[in-house]
Amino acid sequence: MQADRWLPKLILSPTLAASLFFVYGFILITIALSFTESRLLPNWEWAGFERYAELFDNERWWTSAQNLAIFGVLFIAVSMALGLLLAIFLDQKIRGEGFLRAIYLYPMALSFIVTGTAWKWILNPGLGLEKLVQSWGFTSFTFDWLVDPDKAIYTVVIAGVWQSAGFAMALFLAGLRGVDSEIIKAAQVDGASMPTIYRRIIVPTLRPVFFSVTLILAHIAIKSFDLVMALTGGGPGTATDVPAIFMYQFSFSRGQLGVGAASAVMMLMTVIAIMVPLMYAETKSANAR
């Protein structure tokens, strides 16, 4: 009987130790590096908040933060809205639901590198959508967002939504299928239309799903690197630069490891700033119920 108590702990302990070291251990190392004189290589000489001062004085950092705010808000909002609409559509027990669900979910099976590369071809003015439409005779049609500094960030939103909306749909659909059908029948008996039932009864019950989807999509947005690198490389100029690219380039390409570590810490703080209020609100709501 004693073996039943210590054997699971013995089996799980290496995984737990590896997780603690390679996740939380490296987080602590990164935080420590952000307070040092580290440049090309780690230098543990204490520097206080100098690296953070350099970071906040860097115009490119604020550009990347602004780009992340634009991308994050649009990416989360559009992915959730489209995912919810698709879930409601599939919840009508339509024919071929399994096939459509697989089609909607398929983009999530691809890596962001593949998604970025594919959309780079599609949106390239010289060989993608613009050239295709012009070949149909619409010679005045233009869609050059990919090379337009003012609109390039929206191409990242398009690619991100294309890949993640199906994932949001799957979570919303699971929530919809968990709603008691008797509630819907009772509302229909009272004369409520289906749009009203969804708007006033069903969708409000999906609050935990909204919480989960928001949290996951926010995490994807904040750490977005491969999608942007494959699609735009952060350009034109710094038009689609995001903190993850800033952190990578300053840490490993520009030999400013301390500034890169400081930017990584700020990304972590952003995740915490989003996650903690959401978790607090959800916990408070659950306790109230």
The other form holds:
Amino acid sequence: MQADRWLPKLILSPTLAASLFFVYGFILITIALSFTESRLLPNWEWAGFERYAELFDNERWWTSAQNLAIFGVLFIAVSMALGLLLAIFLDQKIRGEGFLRAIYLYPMALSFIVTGTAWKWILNPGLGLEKLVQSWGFTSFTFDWLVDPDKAIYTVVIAGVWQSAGFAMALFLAGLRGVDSEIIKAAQVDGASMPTIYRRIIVPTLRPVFFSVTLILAHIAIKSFDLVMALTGGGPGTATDVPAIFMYQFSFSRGQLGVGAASAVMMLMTVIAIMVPLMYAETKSANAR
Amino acid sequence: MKLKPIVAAIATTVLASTSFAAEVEVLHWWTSGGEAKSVAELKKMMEAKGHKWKDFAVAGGGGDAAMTALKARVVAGNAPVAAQIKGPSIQEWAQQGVLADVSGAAGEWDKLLPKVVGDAMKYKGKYVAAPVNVHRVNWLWINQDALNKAGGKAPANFDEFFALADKFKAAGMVAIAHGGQPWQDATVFESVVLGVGGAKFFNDSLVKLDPKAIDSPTMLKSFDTLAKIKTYIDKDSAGRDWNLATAMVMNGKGGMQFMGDWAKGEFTSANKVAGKDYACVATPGTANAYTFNIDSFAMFKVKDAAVQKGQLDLATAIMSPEFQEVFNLNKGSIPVRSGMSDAKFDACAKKSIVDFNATAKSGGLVPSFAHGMAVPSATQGAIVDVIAKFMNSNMSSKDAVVALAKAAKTK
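Could you output the structure for the form predicted in complex with the partner chain, given that the previous block was the form predicted alone?
Whole complex next, starting from this chain.
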């Protein structure tokens, strides 16, 4: 019976060691690199906060940060709203639910590269939607957000939402199915209308689901690289640059490993700044219950 | 750091098991059709000399992926014999102390190469890299039919250029076929600077990054010209690949394109003939200048004597007339060494060879800024950001000059 106690630990220990080293070890190395003179190759000469000063003086970094804020907020908010709406509609015990659910979930099965490329063609004014509508006779129709530097970031939101709203829907639907039908029946007996029941009873009980959806969508948003690369390539110009692209280019194309590491650390700090309060609030409220 | 020995240990166990003595491992990213054929020639020549060729091809990202792989290998202390590195990056690698002196194979090179090219291959006076080919960047590709209809005269300066562009526009074409990607924006920009300011100004502003040259009326005028060029580009250009822009010139949808001579490969593979289907001329105002983009192999320090011999043989083979001819016929560029027969090359390449030799003497031969020949990658990147911003916003020329001056200080 001794083996029962130490065997699982023994089997898990290599995985634990590997993830400690390859995840947390590399985070520490990146943080260390961001304080050095590293250029083309790692160089362990201490540079203090110089790399951060360089980073914050870079206009492109601020464009990236701003884009991430716009994209992140809109992407999470719209995916969540749309997902919840679809889930509530699907929850009405309609016919063909399984079929519809599969359709809404299907985009999730694609990689962001495919989504980005397809939407690049759909949104290209000379190729996709604009040309199609114009060829139907509406010659004054224009939809050129993809090539407009001020609006291009919103096309990334559109493509991202298209991909992820179905996933949010699936999570919400699972949550809705978990709501005790006794409560709903009790509310109906009390004379509450369906919209009120949803607003006052069902949606508030979905709180943990909102938390998981936010968590998952937020990390998709912050690390988004492939979608932007495929859809706009960061363009027009640098209009849709996001921190992940910035980090990649500075670390690997431009021989500024130090600045790249500094930007990676800033991304990590953003994740921590958003996630830690969120997780703290969630665990606290769970304990209170 | 603890990491280094571990990475080295992993790398050596993985790689040592596959490497034998006198194996010449070459890192490159020439994996597409004509390019792969060119590399196969080099392999054949090395094998004829009794060496074992080991291909280390890393495709993708215009060399970024290859550079990442190279860094990992060099950090692990297991560099390949040679790697495709060009321009000031050669100096950056040499400063890390990892490049080998191959002067032993370079006896005649000083005579065969223009000085500006030879200097780029040397570190502290010793050859550390071997040049493979020369691409000319300041080419203007014009649809010949459209040009004939518009009077048949290729534009020699920007006034004639814009007059021609107006005619193309009136004929319902996209006057300037362009792909809105930062490197293409930079390619147009450097040709404009060269055309407006001449070779000396180009050298001062984009190679030496002299603040006086950058903050000057000439630079302001260059940005004004670029702004005017912008008005002839269709709005769908954002993100378009360069070869699609070339295709527009080919099928008459577009009038002309600023692009290096790799565009010729597109014309050739579509069975188009220079002088009949398309015209290749120097970009406006740059007939006596030549922006070069030279691919080269940097040689890394190796310990094994047999491999060192292979490295010298590789350098010799790369510069041999046979390889230079075969390689460049496949790739669309021209040989870097002087005194070779141009019999097998096409009209555009012949003109390129003549201009290369003439500008090497006159001083009009300048390194291409947009293609990483002039300044370190960090500075280049910062300047390209400014150009891309200018091309994709309402930024004024004045603000652009100020931003350029700031970007040029990036180290």
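In this text the structure is predicted, and so the values were computed from the model without any measurement. Residue numbers count along the first chain shown, from 1. Each form is matched to the other, and the largest set of C-alpha atoms that superpose within 1.5 Å is called the rigid core.
- Fitting the two forms on the rigid core leaves the C-alpha of residue 10 displaced by at least 2 angstroms between the two forms.
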